[in-house]
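The chain below stands alone and is given as structure tokens, in the form predicted on its own.
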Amino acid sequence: MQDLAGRTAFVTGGANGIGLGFVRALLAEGCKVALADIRQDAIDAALATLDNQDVIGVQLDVASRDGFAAAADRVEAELGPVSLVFNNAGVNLFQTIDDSSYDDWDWLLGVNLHGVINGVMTFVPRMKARGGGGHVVNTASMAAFLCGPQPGIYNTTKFAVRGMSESLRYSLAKHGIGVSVLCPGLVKSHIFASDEIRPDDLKAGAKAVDATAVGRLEQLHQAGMEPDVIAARVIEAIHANRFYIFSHPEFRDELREVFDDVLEAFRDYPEDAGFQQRLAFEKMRRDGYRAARQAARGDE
């Protein structure tokens, strides 16, 4: 896609940090921007800040089906078709998974998981019934390759929209609509503070906040990547049509560790009986998907 101009986004977590990043962005690019937040005063304030009549704020829970598609009806009603959308709203629990309740889960799954899904299947079929072409960016994280003993169910979420994002890619690529991952490592965002915004209804087995540990996590994200050198480097993206953005060069090299021991885990293994059988099979699939990849960057 190489020009944006004219066209309409919608960013989710669009109030702070990445997503607000995404909005000052776009708006160089000559874009209409709905930035859609689920705390009104973060919009309000997010909003002060930025001097262009080509800007709405919209207050949505991600996780509300109902709440997307009406945020979707009044954006498109105000600014016009949209075309680029960023789902990039996401919380995060500094627990490991087995410390962990039913509504834990529901809360990360309900912003990290089903935010992503919500944004594609309110705005993708419209995308798709126009014609016009787009882009999605969906913003997972290094977590998304890279674990540790926590945050599990982050970890969870993430390796689930990278999953979803590449799938989607491929089905996408046929109808002009582009689809990225964003997996950036440590951001000066307020991902720290995610308590704040939990549910009421989904705070049954939550532990306590633990406010020193908070104030470290803040201490850390403060030392964190500026979201506009984010940004930029995601229109950057956007415009070659990539897509994996890894906008933190620092983990390249871990990343090859990881992949390395995913290969190491392979044994030669005797031929069983269905083994010839299996491989006829796979090349087909393997063809398919090498075609699939093609296409998505427009080599074909």
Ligand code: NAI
Second form
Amino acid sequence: MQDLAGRTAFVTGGANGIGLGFVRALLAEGCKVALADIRQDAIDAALATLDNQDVIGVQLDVASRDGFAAAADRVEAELGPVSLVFNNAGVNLFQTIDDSSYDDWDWLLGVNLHGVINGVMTFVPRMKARGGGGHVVNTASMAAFLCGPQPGIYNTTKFAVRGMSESLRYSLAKHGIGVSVLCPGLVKSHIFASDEIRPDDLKAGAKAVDATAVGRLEQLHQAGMEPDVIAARVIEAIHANRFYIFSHPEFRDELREVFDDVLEAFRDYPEDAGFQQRLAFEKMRRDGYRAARQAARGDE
Ligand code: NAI
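Please show me the structure of the same protein in the form predicted in complex with the named molecule, now that we have looked at it in the form predicted on its own.
Up next: the whole complex, starting with the chain shown before.
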């Protein structure tokens, strides 16, 4: 998509960090922008810095399906049809899966995965029905590829966002709607304060907040990439209709290491009874998947 000017964009988690970077970059591209966030005080503070007629704030918990539909209705009534969707809101939680509760799962899955699903389910049918194309950017993370013991639930949500984004890319290509997945490393953002916005009904199973650990995270994130740098890389990737947006080039070697480990895990087993028949099916599937990738890139 070459020209974003005049389109309406919906950005979740728009009041801080990467989302606010998106908002600034989209306004600079000439878009009308809805800045959606769960924190009303942060929405107000962000709007005060923007001084631009073409942006409105919308308070929204992305985990709410009804809330999402209502927000979309309001934004489309005020700014026109949304054709650029940035499912970016996210929260983090650093603890191992075996140390976590169902409340921990419900919180992270609700925001990081269902928030993205809700954005897709709300806007994609509207975009398809109207024609006119568009683009969806889902914010995952390098944690969509790289696992450690601590961010177990976070890893789960980000792997899922990556998978759903890739599948969606292939189904939407014929509608002229592009899909990209953003996989950042460390970002200068407010995500260290995620505990502040954990819903009350999911607090019973939460561990006590470790203020020292949160303070350490805050310091760490100060060294993160500036959101405006990431946003510029995302806008360029939308123009080029690229699926993977690796904003942080320092991860290339580590990814190679991980993929090498994955390939190393294959074994040369002796052929089992169904092997040859399966090969014929897999060839057909593989050709189909390759064609889908080519079509989504626009190089059929
Ligand atoms: P941030 O905390 O600065 O911004 C996220 C915004 O999302 C906040 O304004 C917050 O109020 C909002 N939000 C949280 N829960 C919400 C909900 N239920 N409904 C609506 N809004 C909600 O964090 P950051 O870092 O900019 O995060 C943006 C995305 O980037 C997230 O998906 C995160 O997982 C991802 N990411 C962040 C990295 C980092 O180092 N900060 C690294 C890789 C990915």
